[in-house]
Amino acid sequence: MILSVEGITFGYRSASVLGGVSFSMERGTVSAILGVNGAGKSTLLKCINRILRPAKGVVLLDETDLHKMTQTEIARHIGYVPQKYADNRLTVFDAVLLGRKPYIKWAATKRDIEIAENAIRAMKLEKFVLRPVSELSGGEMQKVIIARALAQEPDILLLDEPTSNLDLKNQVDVMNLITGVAREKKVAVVISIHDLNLALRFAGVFLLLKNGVIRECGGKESITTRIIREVYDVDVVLGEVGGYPVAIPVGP
């Protein structure tokens, strides 16, 4: 396992948000994480990368305790892509160099230029290169960011949201390259994701959050109505459209 979860508890003050979370992943896989908003999703992406710092519980990268490592170790192995870009006053090459960072110690060399380049390729944005982050759509900026996170060449790729506020089409554009990067690159990759259906199109494992607390994890066997129902509090109908796993919410 690239990545193993142990017994995660985090609050914000007396608040609990996360109580003992624990799961494990696979290099290769996408992992989508579901529940209805508060439910933990956005803590526990960045309990893992250390952004915050869990009460009990360990995050082990290949057997390796995270929290013993250094900020720049961890960004060596784990990309982050927040639900917003705060500075858009950078070029797109630019914005997406910033994610070798970690090996760069005094100057960009010939190799870091090349990594950022492939990145922009991988997300289709060769022709924006130039341009300064703040003129792009919001499908192109999502597609920055994670060009950014690409560059780090990670093992775990954490996304937050990373459709929300995109079109039908740039949804389904960002979350086929997140997968073809998955597959092709051999990178764990775990989703905070809000729609069930395009969880269901483009996951592999699910872990079903509700409040605070793992319900279900596993493959898309474990997406039943009955886990539907506990986690969203809505009754669904589960089917298929155009060879696609689909959930239709009935009733009033």
Given for the second form:
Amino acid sequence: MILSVEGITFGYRSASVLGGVSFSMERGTVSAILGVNGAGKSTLLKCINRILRPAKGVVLLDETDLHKMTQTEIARHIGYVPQKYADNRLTVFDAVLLGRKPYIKWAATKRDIEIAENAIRAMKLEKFVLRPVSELSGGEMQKVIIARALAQEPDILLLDEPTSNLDLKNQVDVMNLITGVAREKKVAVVISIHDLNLALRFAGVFLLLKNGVIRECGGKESITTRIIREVYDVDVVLGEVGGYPVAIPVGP
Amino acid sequence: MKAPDGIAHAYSAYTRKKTLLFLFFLVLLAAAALLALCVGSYRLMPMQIIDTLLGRSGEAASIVVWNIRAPRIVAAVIAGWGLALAGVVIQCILNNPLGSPFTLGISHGAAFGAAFAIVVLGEGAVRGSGDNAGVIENIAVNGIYSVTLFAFLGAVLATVVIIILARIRKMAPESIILSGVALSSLFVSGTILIQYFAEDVELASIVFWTFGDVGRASWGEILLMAAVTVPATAWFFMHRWSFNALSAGEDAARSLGVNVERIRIWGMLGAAFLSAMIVSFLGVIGFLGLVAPHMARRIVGEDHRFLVPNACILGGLLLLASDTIGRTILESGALPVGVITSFMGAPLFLYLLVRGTRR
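Form predicted together with the partner chain, following the form predicted on its own:
Okay, now the whole complex, with that chain kicking things off.
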């Protein structure tokens, strides 16, 4: 067990967003958080690494209460890939090197540079090293942010809809890279994702959120037509194409 | 196996180039300072300057260098440095390229605070020197420290309003700048209102504030400006990684371990204090805090590790150049540097806007 989330509750002044979410996950697994817009997927991710402060609940990392750590200490354990990339003109290398921020005391050391270089190679960004990030395509930008999170050498990697702005090829590329990282570096990956089929293909654990509450949590077997209807309010047919599980919406 | 032309190697060559660029600007600044010591109505040769600095020259050269030119050169460099620093920080914190002490109304807030202290609190007695009493060059305000305090309070008031609008109302970057325009207008109106009720002497003192001029600072005031600018530079440079993280977005910065609220509040207060200090001693110097960071950004890029020092040097260089032009262009005397920076800054800024974000 590496990450254990217990009873996370969060709300804005007018509305409750998360109502006591609990789950746990192991190293090397990829978990997908599924649900409609506004179900609380992004909020849950931000509550895990304390970008948002939950009203109640505990996040344990190997039995240590994460929310008693400083933001810098948390950043040494959890990498986060936000939904939107703020447009800036840092070079790709500088943007990835930022992932070393939680470790850098005064200046980047040789080791920091080496780790950033490895993250760039892992994301296959070698040819863009000195290009400003804002000049890259959406897919390349997404890879830069993932590389930055990898440079944090995290135990847990949180990704907020990493494929939402990507074309089909980049969607598959990015998901392959993420699952590769989980497998090789034994990182626990949590992805909030809209595309059910991508999730079915690449994730091993599924959390289905509705109105800030987990309706279902488990492996591929937990994805049924009944639970999809309950969460998304859509009828689907579940099947298999080319060896991969798929969900096709049917009906009006 | 890494390729011989590895990524780290290319990156280190890239950073070395930027360091060399910084050193080049530093040398340029030193050369500009030496040139500024030479030119003026009393011309001096570089060798005479060196003799004067070593205490081997006549009284006339010594007075020109130590009492007239050196203070305004040092004041120009420190003020340009400080305003550019404030501009870089504000632009990063508000995530807005148009942010600066001038465009957000901080400078005008400081000027209003100063006008308030001069007229309402009666700190506006003017002391002149000899026959030239009443000539702007020789006017100084009594109670300079209480005036500075009120200038600072005016600047902080403007800053607090901007922070509240930016944070609590979650305003878009362009709306924040428009709020700055509205604030500036409000402070200018307030200053005009105070001027309307002011007596002649007080009026002269207020006008003294609105003409930015580096020639009026004494060595004591320069020392005070340096006492604020040096630690502010150290603080901002210490947090250069945090500013880089902040430029990648608020959530990203938090996820990288940055205490965003603390950086924002201290950064804005630091920038406001710097601007207030400079405005209170030298008057309103427009556009410099806006233009110098943009020039530096175009030359060295967004990385605050290089942007902060280069913007500061360029700020010093620009203000020094403006002042030197201002005092050599007219035979009869010096043009206030605020006029030159506004004349130079506004078209340059328009050019930057028209040229777009291409580096």
